[in-house]
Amino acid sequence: MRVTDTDVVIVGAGPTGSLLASELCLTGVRPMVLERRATISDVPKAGGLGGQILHLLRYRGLLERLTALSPDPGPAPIFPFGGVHVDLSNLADPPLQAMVLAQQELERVLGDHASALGADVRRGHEVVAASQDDDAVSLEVRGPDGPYRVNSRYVVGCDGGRSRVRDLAGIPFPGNTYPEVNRLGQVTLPDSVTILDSGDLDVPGFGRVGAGFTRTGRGLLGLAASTESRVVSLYTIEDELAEYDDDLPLTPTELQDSIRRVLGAEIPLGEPIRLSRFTFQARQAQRYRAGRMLLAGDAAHLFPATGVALNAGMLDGVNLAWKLAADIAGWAPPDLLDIYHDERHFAATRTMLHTQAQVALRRGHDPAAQALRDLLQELLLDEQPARRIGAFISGADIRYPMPDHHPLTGTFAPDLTLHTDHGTTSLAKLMHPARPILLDLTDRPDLREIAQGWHDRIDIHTATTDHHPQADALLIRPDAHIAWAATADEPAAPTLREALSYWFGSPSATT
């Protein structure tokens, strides 16, 4: 049997696996990506991106490329939340934004980007067995040219909710499966259906169907129609015990049948634009690491609400990449890979909190449940609760626990306009190489001198800014989270040295 050696194998070439591969390539690690599908699936899945991942993609210079492919790169910031709407359109700086983009397009762009950076992407290659010891993982792979073995220092399962890697690693995946089948369709409407100015539909032989959510004793119907394009988005939820194969696409007939069951009437439909079906689970892997096998994305967590899975999964990949690369390069401090589990398990627990709250909101059918939804909808008219829920959905509320207790540590670094000796730039542009940054905003040579001990791992920048950050010096990790912060009047040198050692190992022997 053929044998190949490599540093990292990523199993799964979806958005999480492809972004992880790109991030590793930026550090100099060239991963192998094994994807069992020969081509990108044409079954519609996620229809867009939202949350913190949009900021991270901008920090890598990828957002413009994706924006150019989006039919609606900046939709109105109105988001579903357990049967109510979170309307952030009146906020000047909403904590949650989105982009319409088919998952197939996202996978293509990220896959091409990873390949261009040097990742070895192999489609039609399926992992069938694995074993590991203290030094490596051995994978048995079935490819188009027959079976072969890959020996790798690490394996990362980005292979979805039914993860083979998770099973082979023996990692439990506890949680719940809800008996909800969700069907989503974007279709044109025939002329026989009238779209009223309110967004309601006037359906021949039935009458008025209201925009928004309609609850019946048989399920829920969601509706949003455009008078200009005559395109309607229809969404049904029904409780069913049947299991559906994710590889089998939703058909117009299945969608129409579901509408008829829920509404008790038929809505005439035209040509389908997008059809998808999905079920909800609330599951989280007990641990994201077992020896040299790790998990990210849906392999690590499944959330019972829409609009959060891609954001969470891709952020897993960015969080893991630099830590994995540090271990491979030999400078990682002890337990750095375990911190990946600590941080992203913590983040997923926060996401699970609000998505399971959404389950309780949307699954209640009695008057008390409707009263709760009405009350929450009223509260969301106020700015503070709207911001809080928006930050929940986007992941902007996440603050990783860190040794340094400055209010900024553990948070995502905001983009700053920076004035340097070489001109005006931004923090987002400085983050393109995915390297740690010491950002000195008050010309502190003592701090820059300390950081020189880690010059092979850290970029050091001196700048001024028109913004008013809560700190005058920031140590920013490659995943754009702040690891250390200080103000100009603090004796910051000792704490900076501690933070550099904690996150980036011992200083270089050449300094």
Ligand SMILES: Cc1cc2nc3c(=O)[nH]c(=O)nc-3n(C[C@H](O)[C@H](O)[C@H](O)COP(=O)(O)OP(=O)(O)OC[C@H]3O[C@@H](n4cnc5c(N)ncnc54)[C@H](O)[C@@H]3O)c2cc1C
The other form holds:
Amino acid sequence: MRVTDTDVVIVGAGPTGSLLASELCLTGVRPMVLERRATISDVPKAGGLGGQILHLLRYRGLLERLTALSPDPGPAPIFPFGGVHVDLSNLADPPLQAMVLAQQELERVLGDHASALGADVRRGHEVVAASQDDDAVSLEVRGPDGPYRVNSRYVVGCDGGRSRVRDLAGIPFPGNTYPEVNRLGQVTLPDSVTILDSGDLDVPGFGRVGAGFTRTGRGLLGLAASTESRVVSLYTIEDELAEYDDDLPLTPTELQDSIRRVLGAEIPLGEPIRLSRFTFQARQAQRYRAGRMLLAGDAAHLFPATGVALNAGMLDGVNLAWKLAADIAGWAPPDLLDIYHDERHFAATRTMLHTQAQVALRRGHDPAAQALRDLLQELLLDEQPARRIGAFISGADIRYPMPDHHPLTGTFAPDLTLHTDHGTTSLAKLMHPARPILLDLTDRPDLREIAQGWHDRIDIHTATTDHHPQADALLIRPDAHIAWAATADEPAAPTLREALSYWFGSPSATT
Ligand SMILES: Cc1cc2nc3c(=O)[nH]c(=O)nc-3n(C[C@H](O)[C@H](O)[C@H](O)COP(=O)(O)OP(=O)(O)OC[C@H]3O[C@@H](n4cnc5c(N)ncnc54)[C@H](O)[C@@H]3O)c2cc1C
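Next up, can you give the form predicted together with the named molecule of this protein, since the form predicted on its own came first?
First the chain shown before, then all remaining chains and molecules of the complex.
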């Protein structure tokens, strides 16, 4: 059997795997990406992208490629939250941004980007077996030209909810599968159905179907108008003990049958535009790392509510890439790869908290459950609860535990407009190469001198800013989380040295 040696194999070229691949390429590691499908699946999955990942994609200059295909991200308008609606549209500086974008388009852009940067993307190659020792993982792969073996220093399973890599690594995936099936159709309606100005429908032989959610004893029907004439979204949730394969498409007849069961009446449907079906699971891998095998994306977590999975998975990829690259380059401090588990497991636990709360809100059919939804809906009219939930959904509330205790450490670095000797720029632009940054905002030669010891690993920038970032110097990791911060009046040198060593290893030169 042919044998290839490489540094990193990524299994799966979905959104998580492709973004991880391009992030690794930016650090100089050229991963091999093994994807069992010959082409990108055309079964509709996510219809949009939201949360912190949009900022991160802008910090890499990638968002522009996506906005060429879809309108710019904007404040998420009304977001479903377990049968309740969170309306963030009136908030200044809204905590949740979102954009409309079909997952196939996202996968295409990310896959092309990874290939252009030098990733060895092999489509039609399925990983079927793996074993590991202290030095490498050995994979058996079934490719279009027959089986072959790859020996790799690390393997990352970005191979989705039914991850083979997770099984091969022996990592448990505990949690629940909820006995409910969600069917979603964007469809045109024939002229026999009247769409009223309120968004309600007048259905022949039945009468009025209200916009929003209608609960019946048999399930839940959602109806939302669209900006396109005679196009609506119809959504059903029914309790059902079936497990469907995400890759099997929903048919118009199946959607129509489900509406009939839930409503007790037929809504005539016209042409289908987009049809999808999903079941909800709440599962999280016990560990995101077993030796040289790691997990990211759906392979590591499945959440029981919509709109959060891509954000969580792609952020896993960005968090992992620079740590893996550090290990391969030989300068990673001990435990850096375990910190990947600590940070992203913690982040997914936060997402699990609000998505599981959504299950409890959504599934209750008795008056007490309705009272809970009504109460929450009322609370969400106030700004602070709405902000808090928006931050939860976007992941903006994540503050990783870190040794440095400044209030900013662990948080996501906001984009700052920066005035430098070379003109005006922004933090987002400085982060395009995915390198750590020491941002010196008060011209501190002592700090820059210390950071010189790590000049091969971090970029040092002196600038001023019109914003007030609560600190005058920031050490920012490639995933845009702040690793250290200080104000001008602090004796910052010792803590900066400690933070640099903690995150970026021993200095390469005496300072
Ligand atoms: C109908 C539907 C609607 C959704 N809507 C949303 C939404 O609105 N917002 C949101 O955030 N998320 C949504 N999701 C979830 C989202 O699609 C997933 O979270 C996302 O696809 C996960 O990306 P991933 O890269 O981690 O895994 P996947 O996209 O599952 O990619 C895994 C890849 O690994 C490949 N693979 C698997 N096994 C192997 C193997 N042994 N060897 C080689 N390759 C392998 C697969 O072919 C696949 O390409 C939706 C999902 C569905 C089904």
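Nothing here was measured: the structure is a model prediction, and the numbers come from that model. Numbering follows the first chain given and starts at 1. Throughout, rigid core stands for the largest set of C-alpha atoms superposing within 1.5 Å between the two forms.
Relative to the superposed core, Pro71 shifts its CA atom by 2 Å or more between these two forms.
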